[in-house]
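Just one chain follows, in the form predicted alone, and it is written as structure tokens.
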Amino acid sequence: MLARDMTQILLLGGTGWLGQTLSRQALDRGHAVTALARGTKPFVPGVSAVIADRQAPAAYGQVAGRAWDLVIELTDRPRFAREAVQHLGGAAGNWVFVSSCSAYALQSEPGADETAGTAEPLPEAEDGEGADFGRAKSACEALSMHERNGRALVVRPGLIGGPGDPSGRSTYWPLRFAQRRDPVLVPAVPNGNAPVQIIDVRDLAAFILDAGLAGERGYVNAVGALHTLGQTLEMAREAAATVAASTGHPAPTHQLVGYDVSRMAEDRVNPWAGPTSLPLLLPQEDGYAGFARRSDARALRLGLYRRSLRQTIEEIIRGGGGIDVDSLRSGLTAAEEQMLMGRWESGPGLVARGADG
């Protein structure tokens, strides 16, 4: 097959975690892939790399005027989103803007679908490093749709996880349970059903390509199946045992020590992600009641395939051999975990119980 007969895909970005996953999958399908990025991170081998700074006036010079079958935009910069469509949108057959569920104005309604209101769009003059991510993505959505006269698909992922997750949000608990260090400090959540929705980065990439090339339009939540935090941690324990057995090692055995999450502010422990955190645990406030409970109905109608969370977790462990959880960008270091257990060992804050209380 000659290159001109191949499906031509342009990634605006393409060197981050999702961008590299999209690149690999598109290449594996036999498509021709071009990625435009600054080049501060490596391009996937086989991709036609265009190194350009999108702040420069001629940033799109090497890719403009070509009849792209699909353009996938990954930016969170409103100016970039607008200029990209202005330079490329007229000749592009299909356009996907990858947004985020953070673009919604409210996170308090469980089961909310794509008709829910979005955050006030961020003015272009305020974008850049440190800008409000949700408002920036909201602005990019609006600009992409406006400049394409509605001929675009806006994909709103929830929490993206899987092997190699650079944020550490989805990898901390699987890799922690794969360690033999005991006991394991886990959040004791008062209401017992803290929600978790993780979409595997590989399934998200496949959906973006499938829906984009099919010419789907409008807005769609690309989220994982709904589980509780307790179920997720139990899957991590089971997966750690399975991987150990498959390599001829005894399964790690852990006592779970429940941490009273009402002490988090006092202990300076963060929810959700980042250093000194309990990953995947949302703030215990009503305003987050719908954050990991977005409707997945439209995505499933459009053909979203999701591998099981248990499979994703096991593959995180298999791919994470030798990774020390202390090196992750989210979670507790061994010293922090021991400090918290030692601080409250004689009080009511720690009890040996399951993760959901």
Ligand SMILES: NC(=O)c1ccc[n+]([C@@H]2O[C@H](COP(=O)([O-])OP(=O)(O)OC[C@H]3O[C@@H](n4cnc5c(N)ncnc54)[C@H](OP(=O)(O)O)[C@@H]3O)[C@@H](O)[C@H]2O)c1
The other form holds:
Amino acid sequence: MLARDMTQILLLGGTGWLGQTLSRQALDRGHAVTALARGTKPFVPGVSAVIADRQAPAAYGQVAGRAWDLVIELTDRPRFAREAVQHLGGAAGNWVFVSSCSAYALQSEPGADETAGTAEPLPEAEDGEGADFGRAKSACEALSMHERNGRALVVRPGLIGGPGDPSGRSTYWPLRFAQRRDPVLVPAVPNGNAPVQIIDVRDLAAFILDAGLAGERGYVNAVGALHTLGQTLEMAREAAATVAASTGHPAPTHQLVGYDVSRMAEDRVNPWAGPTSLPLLLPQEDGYAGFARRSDARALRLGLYRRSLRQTIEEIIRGGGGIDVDSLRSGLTAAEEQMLMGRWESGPGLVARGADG
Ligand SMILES: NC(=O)c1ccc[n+]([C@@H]2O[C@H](COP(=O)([O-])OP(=O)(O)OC[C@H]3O[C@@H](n4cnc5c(N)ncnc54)[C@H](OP(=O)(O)O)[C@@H]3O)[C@@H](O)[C@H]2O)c1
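Got the form predicted alone; could you also share the form predicted in complex with this ligand?
Next comes the full complex, and the chain you just saw is listed first.
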């Protein structure tokens, strides 16, 4: 097919985890893909790489003046979002802004849909390193919609997970259960019942391409199916056994040691993400009652396909054979886990029971 007859997709970004996944899928579908980034990480082979720093005044010179079928904007910088849509938005057929469920003002209402209010948009003057992510995304959303006169789709992902998750949030528990080190420290109830909504990066990319090229408009949450953290840990344990059996190894056997989460502040263990954390565990405050419990109804109506979380977890283990859990950006290192268990043995704090009870 002649290049001019192919669907032309421009990624503003494209070298990050989602951006690379979008690139691969769009190329596999036979589209022509151009990606604009500084190139701090590799572009996917086959992509037309445009190396540009969006801080620079002429950043969009090489991609302006073309009628893109679809532009996918991945930034969290309001100035970048505004300048890009002003330079490129007039001629683009379809425009997707990849936002976040963090753009909502409140995380306290379980089941809230896309009509929930968004955070106060971050002024451009406050844009930059360390800026409030949710407010920045809210500003980017508003600018994109305004400049396109509503002819844009704002996709709000919840937690993105899958093999290669650079944050380590979705990979910690599967890879931890795939290790033979025993026992495993897990959050005790009630936080074992914390909600989990993980959207697989590959399903998210497919949805963005499908909905973007179909010309869908408006706002849509793109979140995973709802599970509890206890169910997620159980899936990780089962998937580790399945993968071991399929490679001719005995299943790892694990005792679970339930950690009393009321000790987290004292033990300097973080919820949710990052070093010395219990990944996916939500903070205790009431303000999180609706976090990871967003409505997925519109996305499903628009055709979002989601593989099962069990499948994502198994694929994380299959793809993560050589990954040392200690090297992940989230979770407990082996030494931290042992230290916390040792502290329990010498005093109160941990309770010896499984994640489900
Ligand atoms: N991870 C989650 O759970 C989660 C949840 C909700 C929403 N999201 C959103 O989902 C998207 C994930 O995207 P992603 O995985 O592809 O990763 P990303 O790291 O957010 O991608 C950012 C892209 O922008 C480019 N970039 C950054 N600064 C630039 C500059 N000054 N000039 C030109 N390009 C620049 C980066 O490339 P270079 O560094 O090479 O320039 C990269 O390609 C983001 O929009 C994120 O906010 C993520």
